[in-house]
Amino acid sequence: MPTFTYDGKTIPFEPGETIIKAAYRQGIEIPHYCWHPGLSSPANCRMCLVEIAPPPGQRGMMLDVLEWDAAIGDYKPRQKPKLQPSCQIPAAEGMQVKGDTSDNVKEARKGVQEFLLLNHPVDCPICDQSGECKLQDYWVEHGQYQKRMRDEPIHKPKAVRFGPSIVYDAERCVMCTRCIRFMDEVAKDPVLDMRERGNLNEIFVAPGKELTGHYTFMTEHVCPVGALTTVDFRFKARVWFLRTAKSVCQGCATGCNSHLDYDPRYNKVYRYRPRDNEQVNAYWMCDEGMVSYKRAHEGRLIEPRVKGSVVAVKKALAEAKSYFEAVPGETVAVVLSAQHSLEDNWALRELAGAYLGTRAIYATGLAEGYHDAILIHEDKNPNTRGVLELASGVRPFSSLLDDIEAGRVTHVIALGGETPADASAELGERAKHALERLQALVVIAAHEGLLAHAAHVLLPAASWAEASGTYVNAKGIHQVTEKAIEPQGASEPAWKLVADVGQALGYDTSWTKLKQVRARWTSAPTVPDATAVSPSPQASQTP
């Protein structure tokens, strides 16, 4: 691989890659504003200039400028080297790159810095992009300088909805231009832009229009600021209290990468950002995907019931040890969620199949939904591959009503409480009126739903935000996610559950920690095909 040097050190890049994304890729930030991995460069920010040196044996190119001299108290004439953008040059075998180690460089900085804070309002204490702002960091070291302009700065427009999710204060822009770029080139939809000149300069909606859709989050979450912020994490909380989790959304079953930000003294999930992957997400989120993180408390079931009425966890285990006592194996049946980990659904497969010896095994989630060619998959669930995975001829959710209602299935363990009947009227009353002919119907389950509504034992789940899993997207691949915060109420992870069923039922469950059940599924990962008691002919092989 061909290498050029930044600041003397070594950096190897991709024929075609400028010098700002090679060096980024090796974990080395260039200071700039406009750029942006995904987007392409105008460079109009001017931060990220560098000095190169000339190829041997040419001259490098060089400015003629004025500069004050204290000692003559007058102007001098000097020439300087014409420092270029390194987010618009491309990489060269051999190129000498200076940055930090180049006082023209420096100078620049500071300049671009002093510019671009002539007219900023400095409303630190109050904007949301305070602490992991582009121009608070820059300030810092590249700035420092004591401000000259004793003008009154420009005034322009505060507080400005775009639309319904996004609110532009144009005093703080930069003008990147990253929003308007995003809506062209990854949204699709070029409903933004930018209008008059120099210092009057702002981004306005086109008019007659707003900006809606899919994807209008991400136009905050590129905009280096705050000049954009959303009406759902707007004056919410400051950054530095927040701490953050490796994460994939739950939104859907492209499983996108993703950051978790919660507040520890609180116990509270407050937003989702996204994280680099270029093989699922590339940079970003939907709409939908980043409020999903409000499912960590809404909806939520944080207390053992039995029969709908709150009970001790031990109570709830003696309950579902009554139900399940002298039952004939061939009736009873298991049912996996592919909204719940790897590690959830292991345990119930391994209780099914080595424990209770029924190979009865369904699965349910959420119903599909609106998708599009971006990011949005028409599964709603994080871990459908993964269910699929773990128990290959897996029964979908109407085939568990067709065997109730044929009285082959009599008894049911089920993992989560959600099914495709909760988005339906009509199955969902179908659903109703079959699971209320079960004999027990024991559902382990994090969120409310037709299932959990059912259930005669009920045992409150902790959520993906509350334990760390594994969940297979549409692609086929893993990702691990990381524990935000504390289990809610009497919560637990659902595979700890399993195990506690397991043992009241009086079978050897016996993993009591995470490492456990990932052990025990990677030596045994799949099992001999699921099948119904007496299976259906139309049965398919998704939830």
Second form
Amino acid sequence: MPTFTYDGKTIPFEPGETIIKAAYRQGIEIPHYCWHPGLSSPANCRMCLVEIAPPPGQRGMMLDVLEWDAAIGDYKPRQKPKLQPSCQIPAAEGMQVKGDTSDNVKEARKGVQEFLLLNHPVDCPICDQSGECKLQDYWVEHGQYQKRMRDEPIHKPKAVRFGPSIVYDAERCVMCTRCIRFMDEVAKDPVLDMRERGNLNEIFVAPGKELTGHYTFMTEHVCPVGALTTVDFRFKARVWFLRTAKSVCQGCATGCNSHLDYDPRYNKVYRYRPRDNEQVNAYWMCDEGMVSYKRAHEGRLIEPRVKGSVVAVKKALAEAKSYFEAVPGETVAVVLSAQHSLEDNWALRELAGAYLGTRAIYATGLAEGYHDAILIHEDKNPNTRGVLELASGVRPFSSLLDDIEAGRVTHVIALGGETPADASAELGERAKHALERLQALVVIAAHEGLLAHAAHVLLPAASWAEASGTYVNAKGIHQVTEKAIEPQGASEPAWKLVADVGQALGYDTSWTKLKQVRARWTSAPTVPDATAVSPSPQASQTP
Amino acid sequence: MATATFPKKPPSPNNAYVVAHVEPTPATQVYLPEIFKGLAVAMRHFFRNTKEMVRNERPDPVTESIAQGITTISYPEQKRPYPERFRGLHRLTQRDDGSPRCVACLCCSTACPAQCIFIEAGEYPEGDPRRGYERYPVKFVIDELRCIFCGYCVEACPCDAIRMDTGLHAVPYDSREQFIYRKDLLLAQASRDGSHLTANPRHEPGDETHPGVTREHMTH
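To test you: the structure above is the form predicted alone. What is the structure of the form predicted together with the partner chain?
Once more the chain from above appears, this time first in line as the rest of the complex follows.
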């Protein structure tokens, strides 16, 4: 791989790659506002200027400048190398680039910083970006000057509504055009553009249009300053109080890598942010995914219930035991959930295969929905591939209803509250009647849903935000989420609850640590052949 | 065979000395004379205080601590003057229109080492001139029992919204709940000179004096 040097450090690059991108991949940040690794380079912020030594045998491009000489008390002519934007110059073999080590670059960065802050209102207390603002960070790193402009700064429109989810503040905008380029290049919906010039420059929405669609939140996340804010996160929290867990979006089978920001003081999740992963989601997330953090608190089940009334966990387990005494194994079915992690599903499959001896394994999950060619997958479950991997040929929810109606299944242990029947009234009605016929329905679920409502015994499971778990996305990539907040209420990780249920039923389900679960499933030999009962044509599809 | 060595006893510090042992004598063992001596001191103070009170000779409360004489004052009728930089209880300053100057940036609660400040930020309601421009504290709570009166919150506030210039010191309430100062109470507290405003006014977006652009095209 060819290399160039930046401040004496050797950086490898792929042919055609820009200097800034090659350095970025090596973890070296050349300061920038308008450049984004996933977008084109307009080179309009001039913050990433670097000094590039001329090729051997050639003259460098020089500028004539007047420099104040304090010794003689006058200006002195000097030649200064012309700096070049590293976001647009492709790296070349043996190129020698100077950034932090060049006084000219330092001066340029300071100048750019001063220019960008000329009219910028320093309303950091009101601004949501404070704490993660490039203007603040670079001012500390490269600015540190006294403000020289004594005039009233130019005032531009504040709090302009771009659409239902985005509010724009023209005064804070540094005109990096990242939002414009994002809508243009990634979302393929070029509704944003720039108007006016110089001091009056501002971003606007095409007349008669609104900033809507499935990728509006990303415009806020690519904004390096606080010009764009989302209605959802606006004024809700200060980012320096938030902690971040590396998570995986639960919105669909794409499994976008994300940061889950939460406040440990209140045990509350505040937002999702995209996390870079070239293989899965590049740098982006969709709106539905980004607001899906709310499911960490909305529709959560946090207390054990027996037939709808709240009880203690012990009581609920004892109740579960009483249902399953002297029940023939053939009539017991387990329902895996594509909404739950691989660990949770493994535990239930293990209980079914090794202990209950049931071969009737079904799977639930949310129904299919909107999809597009950018990120959004039609399968709205994060772990469908995982469930299929664990128990090949699991049968869909509708065939569970068939089997209940035919009387082949009378006792069910299910994971996950959501079913495809939640969205459809017709299937919902049928499922409701079918589930009423069951003699026992033990549900371990984090979120409300038809199954959770019909449960005889309901055990509250930890949601994806409250426990570490593995999810397999549509491409088959295994991704692990970190635990963010503490489990709410009486909820516990579902694999633990499955072990508890197993022990209550008198089995030796002894996994008590996540490590044990992971170690056992990677070496587990007991894969029950679920297809042995009756192979279903839809089995390999989404359940 | 090596003998076991024990750590040496540390030497006596240089400033230590042995108090001479005093043999008990009848003079030291009879305690009644000392009791009467003590009573005499107490009675001397009692009669002197009474005499000074009757003759109206009580000294100035500031100089009394230096001067000989009584060491008490009749609080709360009499109060010692506080130093100029005394930090009283908090107040929230108001704008001219009575709204809090606080923009709920949480700098004060971030700086607070006692973590006694709780703020919930919110957006101004529909129709308010500051709607969309600014945040405001929906809740602003200070636990005065936890507060250590360090003044960091005042230093941290970028809007001069929180001040400790009320001249009030913590009042002896009879329940903990009463020490939880909420937004309304904090806004109602006045500074020592009786003002609810700040000495550092500024143009704020939403004010009529703010030299901003027209807001006609900004429906929000």
